[in-house]
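Heads up, the chain below is alone and in the form predicted alone; it's given as structure tokens.
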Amino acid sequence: MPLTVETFATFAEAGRAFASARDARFMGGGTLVMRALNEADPAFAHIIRTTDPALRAIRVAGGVLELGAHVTMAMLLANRDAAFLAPVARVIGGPQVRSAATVAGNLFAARPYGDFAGALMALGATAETADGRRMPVEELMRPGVARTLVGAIHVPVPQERLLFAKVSRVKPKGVSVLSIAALLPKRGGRIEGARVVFCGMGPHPMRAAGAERALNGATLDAATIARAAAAATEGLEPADDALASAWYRREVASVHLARVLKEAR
């Protein structure tokens, strides 16, 4: 099938390009696409790129951290403010795959890629799409959302670490099994407003609401931790797969959120 590659200097450009081909896909770091070409997917036969260094650039204004939807993970391990993110950055696959792979690109990575996506989540994160409306990450990941581009995405810098844990089989690079994202902002001692995040633990990366009740309104002891980790599976959907079992990860998952919660005390 022969193939059409069409480059635009502004992402305004790309994206009217991209909205009027339906058989387009849009390469940005070209980790997801090009491995799709090699794999000869026959879904698309017209590629949409941009060369607008807006794309590239890592700001921040107003207590939030700006991203183009062209940062790679390296760039935000070389940036001092966003190194909040680095210790998800760090873990998305080897030096080669880090200095390619995109944030706007991982949030349309398939299960069982997609940590990143699940740590922007849970830092309550919104994206900026090619017809400048703003939505939450987190809207943007559930299924049935209209086919889009996404040129920034918005992450309110937190006053708390967000906690990460990556389980693979292959260390360090490996497919994750499942990974977890937590932010516990707290108020005179209590937790309000936990946002915990599966990825690998459903079709999209997934809030954990049962642990996230145990935790609102509670201070961070055993006790809590132990219902949180209670109910860490409530409403999430593991599959089977090459990985690891769907009954696999639910018995792991709440071993590994009460790890992730311990480090916050």
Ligand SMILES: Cc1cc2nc3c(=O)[nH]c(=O)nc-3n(C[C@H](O)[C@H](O)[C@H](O)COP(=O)(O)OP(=O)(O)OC[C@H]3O[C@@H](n4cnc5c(N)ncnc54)[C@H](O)[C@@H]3O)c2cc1C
Second form
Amino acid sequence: MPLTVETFATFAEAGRAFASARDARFMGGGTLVMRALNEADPAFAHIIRTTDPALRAIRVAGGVLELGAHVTMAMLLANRDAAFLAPVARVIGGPQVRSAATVAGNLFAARPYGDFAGALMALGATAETADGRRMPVEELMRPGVARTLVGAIHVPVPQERLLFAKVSRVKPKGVSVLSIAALLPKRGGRIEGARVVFCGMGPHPMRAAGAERALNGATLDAATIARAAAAATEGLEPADDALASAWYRREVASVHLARVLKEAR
Amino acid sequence: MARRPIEFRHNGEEKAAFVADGQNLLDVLRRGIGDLTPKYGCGQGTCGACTVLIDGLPHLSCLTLAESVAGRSVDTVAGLANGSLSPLQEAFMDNFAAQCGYCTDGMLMAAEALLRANPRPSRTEVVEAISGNLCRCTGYEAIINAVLAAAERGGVRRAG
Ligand SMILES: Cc1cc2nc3c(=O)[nH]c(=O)nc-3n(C[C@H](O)[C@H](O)[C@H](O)COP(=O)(O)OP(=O)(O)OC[C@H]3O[C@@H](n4cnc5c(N)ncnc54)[C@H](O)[C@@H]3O)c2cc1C
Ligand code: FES
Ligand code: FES
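Given the form predicted alone, corresponding form predicted in complex with the named molecule:
Complete assembly follows, chain above in first position.
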């Protein structure tokens, strides 16, 4: 089947085309879509893209960082308002990948990719879709969710530091064995509403419910960290791949979570 | 297959090319306009041999949709030497930073991007800048030394 690439001047037009062509795939920065095209992957026969400059905007309004879908990791690293995301953006691939890789594309990158999506999930970010809906990034990650075109991502600027660690074998640019993003808001000295997300420990970034339960209502002392680490892999579904076995991922996940939490004390 | 015309700036010169749907920039540079300096290694984003600068930033031309560079600037190793080698290329020679040479064009462009943005990088910054490029021969040390030496000699300023 011949390949078709349709380019639209506006996101609205691309959105209409995407809604009416069920077989079409959207291309952002193309780091993964172009790979599929180079391999002649038959699942990518009809591509839709847009050159709409609005999708490259970064702005802060009312304590929320708004990122257009086409904002790249390199653009984030050059923007002061996005400094809290820099530790994550800095470790997505090498410099060339970061010049092209978009924030929205990361939401749909198959495992073990999706380190940035994991951080967005920990931050409680929401996605704005082409049909005008707003949905939590976390919902977008759920299996079976309807095919969605994302135009922007809204990230609440956190009061506390985003904790993040990427574990890879090749440094500095290796693909994740796993990555961890966590936000530990506190009230009256105790953690309340902890969000701990693992990437690489399931088909998509997943919250570590056991660890969150151990953290909520507690102070971040050695006993709490030990309890959170012990419950780290509850409900997670790591898989075997060329980088690591599921067994290995399970073994090291709690160790790395404990390190991230210790560093936050 | 439908082909569409695009225009872009290639090493400072206006160029026009016909591109097919889904064709990557590496293919258009090599087969369309005859610039053989960017190399095909993997077509998957893994090796960095195809690195070019697009509007000054390093990109993998194998993962770049050719039509997306319409109206933009693409710089390759073919534009580095200007009568004589650039200081960066000279530093690669002096430091034995190329053996088989397959990675060299990509390494040069990754280093060029670094030195344009940061003329006096630290060793760690050099390692980071070439982290998207694989070299199977040199063990990287010679390349890192070459980039640092080029920075000391005035970075990317053209020789000659
Ligand atoms: C060498 C290499 C190293 C990498 N390293 C990492 C890494 O360390 N960590 C990591 O997380 N990822 C990594 N990646 C994967 C990838 O580069 C990133 O996940 C990137 O953010 C994907 O964005 P993109 O714009 O390039 O996506 P594209 O290739 O354009 O698209 C990827 C997927 O997202 C969909 N999509 C894109 N934009 C939208 C949108 N607006 N709405 C709906 N769907 C959309 C596409 O249809 C496609 O299914 C790496 C890739 C390569 C080639
Ligand atoms: S050919 Fe482009 S990264 Fe290998
Ligand atoms: S010199 Fe041979 S791959 Fe680098």
